Amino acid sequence: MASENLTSTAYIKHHLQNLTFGVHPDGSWGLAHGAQEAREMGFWAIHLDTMFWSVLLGCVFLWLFRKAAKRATSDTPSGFLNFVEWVVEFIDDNVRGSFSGKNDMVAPLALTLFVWILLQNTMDLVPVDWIPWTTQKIAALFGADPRHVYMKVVPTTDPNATFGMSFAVFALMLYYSLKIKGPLGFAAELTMQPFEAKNPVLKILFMPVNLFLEGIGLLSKPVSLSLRLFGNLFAGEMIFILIALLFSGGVVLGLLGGALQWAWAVFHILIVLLQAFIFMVLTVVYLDMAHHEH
């Protein structure tokens, strides 16, 4: 790739930065130049390689599935049909076993969650320099400075999309407390427990002791969610990148390189694995949670 004559700092910056579109401080709309450019365009900037790569795999899930629901039959399936069939009722089972509320959205909701988060972490599985260095050749032809051409292809890699799906899962919590329980009832569990007492004047007291603490653990629960995706993907990206840097170290640095990532890619397929559960199965309890009442 053209981040080839960098240095090994250079390079993994390159790789880590994210293909950022905005407004620059002069009021122009375009695409970042580097880190700083990326700082100053602010919180409204958009991560255009995290929303193509999230929106592409969603298509993929979409149009896979899709597929496999107008092949389904009475027959026994076979081949791709059998998998897809497997995966429905695997996580059929886990909503069952961990939601005992009544709502058809949950096990749709689950599916999504899993397969599509699987998906963008196995992009991670993905040779680090492949798609980058791609995207620069094809940047080059139309003109643009491959050294300015960034892309990341782990959407989980960044925190705005899995603070994005946190977020979705935050909301719809809020959503279901506030429709099963009523606005009295979410109050009350918020400021009732767990410090209880039956003298009025010290439920009183004890509101604002048990809205810290409840709040505290209502608002850990997005943030919580997104962080562990993320912190476990981040993880894995850099070790990846940082094996890549062995491969510009001679033949038997190139050879150590490869058994190393192949190695940390086998291991790497239970955290894609693992992390796409939890993700689900979180947002099932969270969901469980929000559907009963203390």
Given for the second form:
Amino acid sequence: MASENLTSTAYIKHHLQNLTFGVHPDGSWGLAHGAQEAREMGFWAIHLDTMFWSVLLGCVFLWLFRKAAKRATSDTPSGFLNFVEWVVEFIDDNVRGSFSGKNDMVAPLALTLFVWILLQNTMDLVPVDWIPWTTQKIAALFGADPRHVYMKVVPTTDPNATFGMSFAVFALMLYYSLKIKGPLGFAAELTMQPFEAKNPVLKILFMPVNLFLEGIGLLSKPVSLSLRLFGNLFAGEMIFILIALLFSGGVVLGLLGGALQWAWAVFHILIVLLQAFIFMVLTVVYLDMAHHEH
Amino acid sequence: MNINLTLFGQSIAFIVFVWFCMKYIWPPIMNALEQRKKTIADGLAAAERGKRERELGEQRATEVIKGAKGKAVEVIASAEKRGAEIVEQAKTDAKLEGERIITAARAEIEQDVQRAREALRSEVAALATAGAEQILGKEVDAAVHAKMLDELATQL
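For comparison with the form predicted alone, provide the form predicted together with its partner chain.
Time for the whole complex; same chain goes first.
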């Protein structure tokens, strides 16, 4: 579906650009007309597409589950309620299995993460051009230049979304570490291991080494959490985009593209589900470690 | 793919979603699940209790039936005994009655005999007197010979 006047590179670049709203270098607010402008906006910009789709999907999740929660009774569940209960019990089992502390927030947190990430990832299965193309046509009706209308529909292919979640999880980890272990306990955890010594001099000598190792370990948790999700989904999206390039290459290539897209989508369902699950489980495990006293 | 304000927007959205889920979604669903678990457990316990009660009832019924059977056997035995006793009694009574009747009849017969004998005696006395009158050809004065006649009569 890549337009005739677009090169493959431009097509891919267009698909990888978020709809950015922010401060132009000259001080005015507005949409970025291209990657260059978006980059120049620096930190004071916001990806409207990422925000829109993730908040929309989050609201879909909350709305559906709230509807089920209102109807939840001890009677025999039916249809959708049954499905929701199945998901909730699945999450509850997982949290009970890997979280040993007592915290009423962890299970709902895990449920939100799992379903929300799953919904965001699932946007990847929507053929790559449908929503951007529709958006461009609608924007054109309002007189916008279609070449500058960007629409990235999979929020989890935006590192802002994955880091946004993992940093929130990281903040919770720090908060509960400080709350449960106390500042001294947390400091001890970071400086007294993995190298331990009875000798006080050695102990002090080991401290910077331990802090370095444990600090990296601690900081790598949110980074790996978000980069894993981002990397998997970005790669999946990238392959969908590359397959979509085939559609502009004639009937034979187009049919091949269709078959490939179908095959990759089937395989991608696994990644979509698995990455949501891994993010959820690791978050629960990290929070469990934060609750663990030594 | 620049890191920008979206990061904070996502974090805030995430926190709000988690808060909402924790407040309005998780508790009602978990409550319903817990309640259902309890209902099912109660139902199973009630079924178990019902089964046990039925077993107990059956046991009690068997016992009652066994008791009733024993009692019936007892009643029958005692009734038989009583019947035999009654029959025995009746036999004895009948025997006694028969003997009494026989005795009474004998007494009556004796009396009749006695009476007949008396009558015969007086008749014989009269006949003897008449015979003697005829033989002697004269009237025997009954009053004069009364003593003799009485002696005769007693001899008969």
